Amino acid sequence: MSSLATARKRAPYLRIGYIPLADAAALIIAVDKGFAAEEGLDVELVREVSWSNVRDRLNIGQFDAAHLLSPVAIASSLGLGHVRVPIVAPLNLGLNGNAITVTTALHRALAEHSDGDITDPKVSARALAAVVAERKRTGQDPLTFGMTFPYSMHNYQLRFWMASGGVDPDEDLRLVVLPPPFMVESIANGHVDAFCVGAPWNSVAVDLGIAHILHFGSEIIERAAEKVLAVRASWASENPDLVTKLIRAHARAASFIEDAANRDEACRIIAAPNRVGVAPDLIRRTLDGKLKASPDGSVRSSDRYLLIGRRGAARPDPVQAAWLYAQMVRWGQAPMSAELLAEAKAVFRPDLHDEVLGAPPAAPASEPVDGVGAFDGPAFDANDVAAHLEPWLIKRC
């Protein structure tokens, strides 16, 4: 018998579906470094390329758990635009990590039309809307603008900045759905004038000499619950062990990533060719918050570009997932409902993490008093997703 037979034999083998992200990081490294073999667990990461096959290989029992959008593991549970399947997210696998990037061409356009610098989101929304109109003036075709899925945080945060200026993001240009890998090949041929999808691919871009990053996606929603490990409901009933061990295991891996000692190693281990797959260097400029933004060299840094285990990333929060579903209101995504809202809550939960890892300490002064921090809007209240909605000009519900 085969030395891996033996394994599956002593150890639970599990089947984990994964997108080649940064945000997958602490999965490949729970695998890679044996913390989840010393938790017992034999695990497989099954790399894909969408994440319709990652939620419905997950849905039909393919995968154990996967990396999944979060806004997918609500809009499933929910049953909103597939069928419904319940799912449990006991812990974040990132906050934040996506990046808008535009072509060198937009970003020109963008910055001629601006009142201000363009690293301010409010400022580039409005520059965006006069090339909109500038656009619609000279018979132009509308911009297109890339993202990887219609539950997915990156729709709703271009939605979000781009509704801010005064541009409908349903009538003023197009929104394409395309598989992360994909982004850059889309730019490089000219079929997308811009994307936000998460790292690596927006340096890649960058690198290339092709495109601009224009906003990190943590100046556009401060804690942006992105990617969770994603498993049935029905799996986390009935496997309450294998879901301890998961948890233990990321709680390895990401404080492996988050020190700075193990840097060098969790990006070699990260960006092999059979995981991510990319330069180390791209890995490292993600987890570092360090990434060239324009062709020209220029560098911009942020200490909260991409949270995997530091302050507090890794535990859910149902506030995000409140948010999530107030997006997916405004958008017409999902009626408005105080039971759907209670479902969507219920989809991130922190007391199986808790029930783990312990209870967290205080959130620090520097993180969003309403577990969001939007760039515009008043504070997000989660019991009143009416209220946040009422304000805003550009909406479907």
Given for the second form:
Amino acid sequence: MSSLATARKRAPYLRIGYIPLADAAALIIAVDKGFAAEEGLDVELVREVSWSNVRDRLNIGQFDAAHLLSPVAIASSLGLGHVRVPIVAPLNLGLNGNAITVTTALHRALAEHSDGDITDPKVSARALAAVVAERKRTGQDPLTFGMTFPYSMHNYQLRFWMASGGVDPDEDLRLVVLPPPFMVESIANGHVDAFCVGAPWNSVAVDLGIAHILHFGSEIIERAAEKVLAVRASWASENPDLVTKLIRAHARAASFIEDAANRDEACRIIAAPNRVGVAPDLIRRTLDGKLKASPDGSVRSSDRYLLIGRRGAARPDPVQAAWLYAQMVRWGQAPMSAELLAEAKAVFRPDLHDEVLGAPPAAPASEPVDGVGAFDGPAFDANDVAAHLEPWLIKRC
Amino acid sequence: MPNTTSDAPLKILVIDENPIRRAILESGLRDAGFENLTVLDDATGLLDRIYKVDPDVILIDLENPSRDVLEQMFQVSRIVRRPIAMFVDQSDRATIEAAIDAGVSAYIVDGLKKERVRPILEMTISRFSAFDRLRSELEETKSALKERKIIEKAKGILMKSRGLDEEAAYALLRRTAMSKGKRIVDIAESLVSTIDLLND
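Return the structure block for the form predicted in complex with the partner chain; the form predicted alone was the one displayed.
Time for the whole complex; same chain goes first.
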């Protein structure tokens, strides 16, 4: 090997941090199928153990880009709870991969207290309120729900759902952060009664026969931007060609993943021990949108589950950013201001996406008209966060 | 505000799953006079521990997934007695970068004077870096041992098959390596694996 080749190998062109989850799929495929290399990108994917690490290493420049919780990209740009570093997201990496999973005991309790079809989130949220009230009355410990990070779609989905049924997520139960790999263990040893986490962890818990998938995330929010490809705003403006190449490599990876003909190969690559590190079948169920929902083997399907490329999923939508900012305000994480709203929306950059891949045709009729599709409340108006917050009784603002 | 502006000794909580690094950091901090030290090897029941210890400074290694758990606790300040804020001062970016480079993250009680915290951070960063050097030296030693074993094996093969003495076998390996522009261990390794293949 020439010394130049050695030097290049030692100094990879781009270092991209990720957490081993199914929605890192497009990054993994872009690198391991060679789509990134064909764009002239030498990418090293660096597996991380916490979102805090991903955020910090991106912020200080140890990573050029990262698989990041979309609300963390916004929080970092607004300087919430941490050093302010402006971030931009030229791509969504995954929509609708989350699910709410509950222990068998809680599932039974919810079913007993339900006044209708428990797969309807309005019904299940009311049932949760009844279970919470009964536990209070009988002097039992409050329920504990796990999620992945304070600034996460998981947190906001859980809160939105519970609050709709009259459960105050800060007063009526415990909401705790758990790293995704610890979720299953925590539900197995009784540390939590439920969690909201991304694929494949819900399936892992169901496979162990200890839990039920209660809701797909898309039943709470029809279109939920959970993870983005995040880069520093300064890096994006200094390296427009690299951003372009990343977008192109990602687009090829996303269409490779969404083509069912490639499913076996895609699952094998994504599930590999040095990538997500699970059984390929778990990834397969996720990409097929067919999840075993109960230990008895019953399966629930959703064609909205884990959108990577289809339904225009990869194109960042500022409406989603506005909705996430509204949740930060609702739960006391951010003050309300027109300036912050504008800054939050500016994190999601459909213009960067469109410059490379062209502007999309009008949104398909299957997608929610307000761009969010929450199961409760009026349609969301991204220019009027106050109107979104006004009707809720349970809020911290 | 209690404690944070007075000269009471700072309470430090260290969370590190690696026993050797933990010991190195603990002795460093104690030697530097930071006696009020609680050291945890894992993050179970973290909230209770933080509540009890009531630390001014928390140090956690970056290999620990429970870092995300800590971050949430600082948001839920009603549970922890005093609000704990992260090191959010932009002017200390260099320190944050040095810490992350070294593999550790620090959380500091809001309002604590920087001059009081800096020596703790500096000690932590230097001890984490020292551990890193120790670890890579250990790996180098291990691979050096492995290389020596391979060379011994290759010498043995040459002595047996070509009837050479030890010195001549080594000289042959060295000559071959030089003429091919490779390291002796690489030549030895290919010889050993060739013989393994032929003997299979």
